[in-house]
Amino acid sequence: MKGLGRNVLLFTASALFLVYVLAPVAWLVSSSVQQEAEITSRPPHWIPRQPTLENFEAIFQAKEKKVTYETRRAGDPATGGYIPSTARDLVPSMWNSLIVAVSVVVLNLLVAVPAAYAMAKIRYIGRSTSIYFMLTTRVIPDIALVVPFFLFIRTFGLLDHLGSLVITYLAITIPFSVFILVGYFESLPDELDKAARVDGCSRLQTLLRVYVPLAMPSLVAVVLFTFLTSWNEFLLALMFTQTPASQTMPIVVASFASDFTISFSFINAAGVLAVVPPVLMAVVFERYIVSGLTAGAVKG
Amino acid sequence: MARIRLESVGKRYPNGFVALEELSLEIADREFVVLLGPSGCGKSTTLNLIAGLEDVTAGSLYFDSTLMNVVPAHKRDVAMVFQSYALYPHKSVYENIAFGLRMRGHPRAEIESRVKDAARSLEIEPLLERRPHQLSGGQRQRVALGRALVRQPAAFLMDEPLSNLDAALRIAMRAEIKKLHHTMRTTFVYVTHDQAEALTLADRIVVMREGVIQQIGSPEEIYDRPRNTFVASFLGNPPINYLEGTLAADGARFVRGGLSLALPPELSKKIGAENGRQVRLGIRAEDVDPRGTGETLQGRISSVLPVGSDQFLGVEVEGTTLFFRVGRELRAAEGENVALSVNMNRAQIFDSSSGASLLWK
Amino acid sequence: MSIRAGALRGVFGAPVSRYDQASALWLLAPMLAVLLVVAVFPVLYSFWISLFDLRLTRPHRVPFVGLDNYLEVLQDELFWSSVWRTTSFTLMSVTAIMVIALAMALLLNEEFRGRRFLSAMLLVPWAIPYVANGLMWKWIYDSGYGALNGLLFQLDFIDKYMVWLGDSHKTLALIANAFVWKEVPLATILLLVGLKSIPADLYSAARVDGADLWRRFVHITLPALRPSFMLVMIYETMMAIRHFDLFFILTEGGPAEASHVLAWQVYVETFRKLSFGTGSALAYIMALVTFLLAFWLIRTLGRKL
């Protein structure tokens, strides 16, 4: 039949597919393998001839090394390039993200996880002002909620504290957090509600015992959504972070480019350590990102 | 062990829909309440209400004497099946039944024997360690049944219970919930549209119409003494037939057109003679008989419908079609005439225009 | 439907349960005290300080302008030309992001072997912080060591490196390109979303009525995709309106001004210039321009939850 013509078609859609998504990750990586002198070259090595993991060592060995204007002028002999003085800050930063991210997603399921339920499967007075509420603040751009938010977290003394983050990060998160978890409750039948309260269950119960065990595939949705999000997220960490003592990785990653003396190489290292977390989460937990999101904008 | 009692009960929505208007019922301790009606009718409200799941609105709602308006559904002794079973996917089947006693606070060593009590007057013992996806239709009914009944609550509360089975299954659960009634000993609330599951399962039926009782009785009195045509009209299969016609003779005939039957001296007494009135006579389908004598009713077959034991003639009268049960000795074509006998002292009587019954108030 | 007088007395606005009422206020006191906090107080605050000339330059002295901070804004040349790039680069973008989700999502949407695969990889753009998709693109833009033009010169398309970003023609357009190639993977999934609710039935139906490929493409798929790529289409929007890390990390709006867009402008007004009054007040316009896309969107997709 069609079977060989499809199948061409079909195979060819697929490559151009996975380079289009895949090559600009491919050279970032093969160039953090890359020495100084290879990735200078012309035209580039797409496949390093001499791999090397000197620019990560070059990042983890950050905090002993001392980095000056000697020896800034002179090399960095693991590189063979320029590294930054803010290259120390790196991983300390991403255990800020870490701690970050972390507690957006823990406050983020125990608010939005009973709101989702309320407005899903509860009959009260005021259910579609408050869905309207949810989403319309999600519309709000988080450039605008810069200006108040500074002023509002330096007066509460929060600034340069990883506290202003999680806050600010909680505004960008639960509207689509919530979101999420109001379709797949709403897939789950309204029977069920009925039997758990004449078991005895309180409407906390019946959330916490019937629901939630149900909801694992969404709530790991949200988990996975809200954890990039906070993990990612740059503007706002740009504004309210001064001090390595709460910048998170985007930040640091962002202050080697704006410094045209660093090597490529080790930026490229840098950006290799900031995508691996999150591609390897999202890649092995591919199956509830999709399933999560469908639950929710089928209902839509 | 409850009695029931709803008090000029209302219930409407913040929306405005009216789903009861002043509802009025008393239920008796250990009875089998059927609340019948169409779609919409407000029954499974009724019994949500009941449930403590939704409040009333209006009027009182007492267990015992106990006021029980807004007192939440988990505070409530109830237990209700419901039309798809709602059983916990995530539970086992014993853990499905234990969850209310668990709930509730009952030792370890109680729960397991009176979930294996359950089980076992259910039958159903083997299958407690599975998980519900992993039984069919008729089992998951038997545990939603068993995880109502280990509670042994005040009242068993049931929503459509046997719409989701097949026809053959339905009729072997009906005989089983009539068995549970009498070993329980417990007060029973059933919800359906299904006549013939109220017929056989229910001490008393409620018959409900838009958030309003049309009758209640005991399942010979909605059948053989309906008080509108509405209810009437419910019960019966094929459905009871109408003719329009006018009474004459100081209430002692039904005429239409060519057609004049007398009615029995216990029913134009209790009709009053007002000669010129407009009736609606209403017949039953089984209450005719081909070999009869006494009243009868001509006219040719439009359709023959063989239903087994019996067959179903449509028969045009007057200018309408009715339909008869007959039995099989009767050897019908379509297109022929025939005279069929009718027993009219189950003939119904009912007022033109309001529908209501002139022989039962 | 007849309603006694009885049935209506006081019942009117009644919630459906005491118990339920009040336990779903329970349920939703967190979301409401974090929204009210984190997104209403700072909408309305931002107002406020919008009417007001703060400077943090100039702490102690922060007169009440009223409108002035808007006029002084709309006079701007430098705003209406960054609304004329945010305009151009949301137009570039979202066109690109469009056609190149729906031809992935069509991909996707067809059964065969690694196709798990493919939706898998999908994701790593998506997951990618915006800051390292910002260097990851400067790297590639590079105009010294950069693979566009490694590969350009290669392939012999030019004969000599070039600059890109440095080349205010392209910048925009190169900004655009990181860009979609971070948002194509969230709008193929949600337009994949779409596709799969498309009832199979009226493909067989249309199969027998004798369509082919193209006529079931044109009368059945896109019609019935239209919702979902209407949603993902002014999501994007929305996106491509705000975005602003990719302008800090690859060009801080240059070279000169051409990628100075809204967004960086608001960025500039408070954070270089230290203008928090003109700030608040540009921020405050955008949010409106796209609080009305939003209400247009919920409007026009008749969404109920």
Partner chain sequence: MSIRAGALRGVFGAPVSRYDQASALWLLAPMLAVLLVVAVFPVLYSFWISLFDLRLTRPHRVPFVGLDNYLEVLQDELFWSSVWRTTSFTLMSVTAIMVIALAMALLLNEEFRGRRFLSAMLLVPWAIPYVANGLMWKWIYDSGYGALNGLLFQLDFIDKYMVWLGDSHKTLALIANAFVWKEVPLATILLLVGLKSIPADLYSAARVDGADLWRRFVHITLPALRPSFMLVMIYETMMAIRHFDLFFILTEGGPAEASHVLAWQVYVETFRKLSFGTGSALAYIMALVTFLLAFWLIRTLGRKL
Second form
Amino acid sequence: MKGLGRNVLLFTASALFLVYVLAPVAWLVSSSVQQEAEITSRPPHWIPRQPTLENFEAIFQAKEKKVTYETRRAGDPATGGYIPSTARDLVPSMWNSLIVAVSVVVLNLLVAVPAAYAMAKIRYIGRSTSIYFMLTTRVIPDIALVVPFFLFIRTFGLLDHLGSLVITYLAITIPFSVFILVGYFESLPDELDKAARVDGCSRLQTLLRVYVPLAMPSLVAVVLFTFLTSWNEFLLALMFTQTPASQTMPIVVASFASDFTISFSFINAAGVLAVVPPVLMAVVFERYIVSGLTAGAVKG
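Next, give the form predicted on its own, keeping in mind that what was shown is the form predicted together with its partner chain.
The next block holds one chain only.
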């Protein structure tokens, strides 16, 4: 009887936590296929009475429609026909976000993997100090780095350029990526390294042929962390990009709420598009996430 009560309590707590986590996501998806009048109704409708794809159609057709002060003023958000003036920038901003995220992932791996292997398997003076010094850089909040980053980017003439985001995101993601990979490489036997060296492999060949295949779970965890960080980052993108040519998706979506009026259905439809790539990556690589992060967090 005591065990039954404990199981019921655990099940209830898990169900409440699941509802707490998934309710906002469910409302985002549900409201993205509702009209504005249905979204703002009391009580709210969790299940759309008349589902519509008008919000998504408006996103992909926004570039063809000319939005002026008069058309915005005449538009009635309740009808679902209102389109923010920056709506035409949403699809290009998705491509900007994808370009930045993929570039950061690739460059992050090119830097973090060799650095982590060297720190884990090559003994040199100051090795432990360099690892801890690298980790201390992640203790500093991003807001404190805005001014130094801004001066650096301005000096190199990269303001309002996607390159400014790639550089700054690498500075944010590489330390944590190296930390995860160092822990995983250290958990692998040193005998593998010695055996590969005896067989005539160089350091680079040992890394690529022996350690990279074994470190796949940890590499996937690093890729997910790097991609999600780059895709969702807002503060630095807001500071370093000023025009639609370089703005990423979080900046454009945020601009919808500061327009002439607010269309919740349109914003929610944009939010659904924003979460699709991260969710797809998480679903595809789900089995690697926990094992990769856990392996990188301990030393064995």
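Rigid core (definition): largest C-alpha set, two forms, superposition within 1.5 Å. Positions refer to the first chain, counted from 1. Worth saying up front: this structure is predicted, and the values here are computed from it rather than measured.
- Core-superposed comparison between these two forms: CA of residue 23 displaced by less than 2 Å.
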